[in-house]
Amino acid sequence: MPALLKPSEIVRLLSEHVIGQEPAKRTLAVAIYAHFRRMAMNAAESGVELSKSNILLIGPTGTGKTLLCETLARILGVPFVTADATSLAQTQFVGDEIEAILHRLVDRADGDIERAQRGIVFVDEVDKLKAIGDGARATSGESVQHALLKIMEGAPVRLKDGRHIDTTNILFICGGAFVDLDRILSRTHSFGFISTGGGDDRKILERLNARIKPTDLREFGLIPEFAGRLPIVTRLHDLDREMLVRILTEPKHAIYRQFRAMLASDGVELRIEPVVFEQIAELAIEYKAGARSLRGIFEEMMSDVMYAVPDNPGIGRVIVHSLFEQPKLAAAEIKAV
């Protein structure tokens, strides 16, 4: 079992990875820790038998969640896997599926079975899987809804090589957009309010008021069971210009720093003017993607560079003033003695 990390070490060590997010990274530190402490507590047969909380991820695409996901499960040092809801629903076989992801979780484990019965599942577009309306779509969520109930909670699963692994402590992250949740948060939060006193922490009061309530989940078209299931609920938010230009340029892995890196092994300096960054962020923005076309842009502008450089050693500054212009290739400078 990984070393127990606090809380706000999870979110420290998030933070070198993920910008942005504050209020997701705390309430995912806090379930982490939460968990790890369960499982340390039943093993150790406490007289208290501790139930697992799973996690939901509200937020739209390039917001972060599966960096989210990745980042803790390289944090925790446990296996961890993803698997995409909509692929779920679209099987004639879900426990076959369902089997399969189990399979790939014991595989990163490279075949511990202990090890993968500690890890994570990340399970997305779980806003796909709506059970309302008529028709085969809306069935197939919700049988897929029930398939993952079982093993969200804990239960022996065979594997095709005959083994078993236990999903007791495994870890299950939903995560989805949930488009229309607004509409229905805008209704149902009109009215029912916890009232304030003079001596109520109104943070508190507002945050509770504000809550994602498993009614609000229900009305969307998540079955009861399966709303229940995830009793933790956090939302990421649009990432802004500011937001995304620091995750160009801040995070440990930022890709800027990987092209400096890449660049810097042939003898090459790369600079980048600040105006470039925030040209990348605007149209990013306008696609409507999140973070998750920044890399092709950036990929798109260093494409010429990437190729000129191997052929011209003497190149020793790639300089890029704007988005919209070609890259400066220049010799490298020479320092006085």
Ligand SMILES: Nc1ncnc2c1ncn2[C@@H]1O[C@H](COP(=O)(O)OP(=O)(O)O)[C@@H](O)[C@H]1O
Given for the second form:
Amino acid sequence: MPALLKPSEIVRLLSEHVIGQEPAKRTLAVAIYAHFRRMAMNAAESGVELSKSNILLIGPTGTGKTLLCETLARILGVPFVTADATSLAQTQFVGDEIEAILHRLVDRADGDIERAQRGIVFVDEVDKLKAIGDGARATSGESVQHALLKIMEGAPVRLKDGRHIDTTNILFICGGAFVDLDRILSRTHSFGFISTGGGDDRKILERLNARIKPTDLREFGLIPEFAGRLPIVTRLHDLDREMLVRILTEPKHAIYRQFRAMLASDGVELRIEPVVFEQIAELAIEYKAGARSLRGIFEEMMSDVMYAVPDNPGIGRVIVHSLFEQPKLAAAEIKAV
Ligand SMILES: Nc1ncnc2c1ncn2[C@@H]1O[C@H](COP(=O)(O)OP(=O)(O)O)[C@@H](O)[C@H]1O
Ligand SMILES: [Mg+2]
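Could you please show the structure of the form predicted together with the named molecule, as a counterpart to the form predicted alone just displayed?
Full assembly next; the chain just shown is listed first.
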């Protein structure tokens, strides 16, 4: 087991890769800290058997749900797999699919069951289960939830190779966009009328109002038992222009850094004017897929350059002044453009 990282350390490490989404990072960090604490205490047989709290991540597409879980697993050094609730529902044999997911987790742990039993499983699109299950070859969304419920609670599952994996200490993080949740929340929340003196009271009230109750999740077809197994709920928010610009440039694996490194290995310096990142961000906002469309826009902008560079050893730098102009290619010696 890795040394117990404090929540603040987890947040700091997450921030090297994930921009913004601070409330989600904090909630996740606290949950992870508690999760590892709990495993350590249960292993030490302290007398208090602590139970597991799985997590529900709610947020629009492309805002960092998968990235958060992936990064978290890497920080913790535990194996990690993702699965889609909707594809679980598209099969007749949901049990086999779940077994396959756990098998992938064992593979990620290089076959080490012990390690796999401390891994993280991210199940995406749990908000889409309601709509599914009419097809002949499908499992109903509700049956999928029951199947997931069982492994989330902790159960021994027999793998194809005959070995067993115990899911008791596997952390399950479920994700979904839960479109229109805010509309439901505004209908069902009633703390608003309590009069307060403002300040801290106001903040606590706002927090209570933003709280998502299991009953709110029912509108998305989540059965109470399933929602009840996800006591930690946190939200990711739409990324604004400034955050998208930061995503392009700041994280360790930022797209800009990747292209700079790639071109540098060809002896070419890449320079992109700040306004270009803003143009890319604005276009991405129009595409409504969060940060997901950034790479495509960026790749397209760079496509001609990436084609030309290998053929022209004379090119020493590439300067992009605008997303809507051809990048300028220049020889290395030329200083001014
Ligand atoms: N908050 C963020 N910080 C940095 N990169 C992000 C963020 N959100 C999304 N991305 C980028 O967008 C891509 C899609 O994000 P992902 O985490 O898969 O979104 P989703 O919320 O749909 O799971 C990722 O590969 C990542 O590079
Ligand atoms: Mg995702």
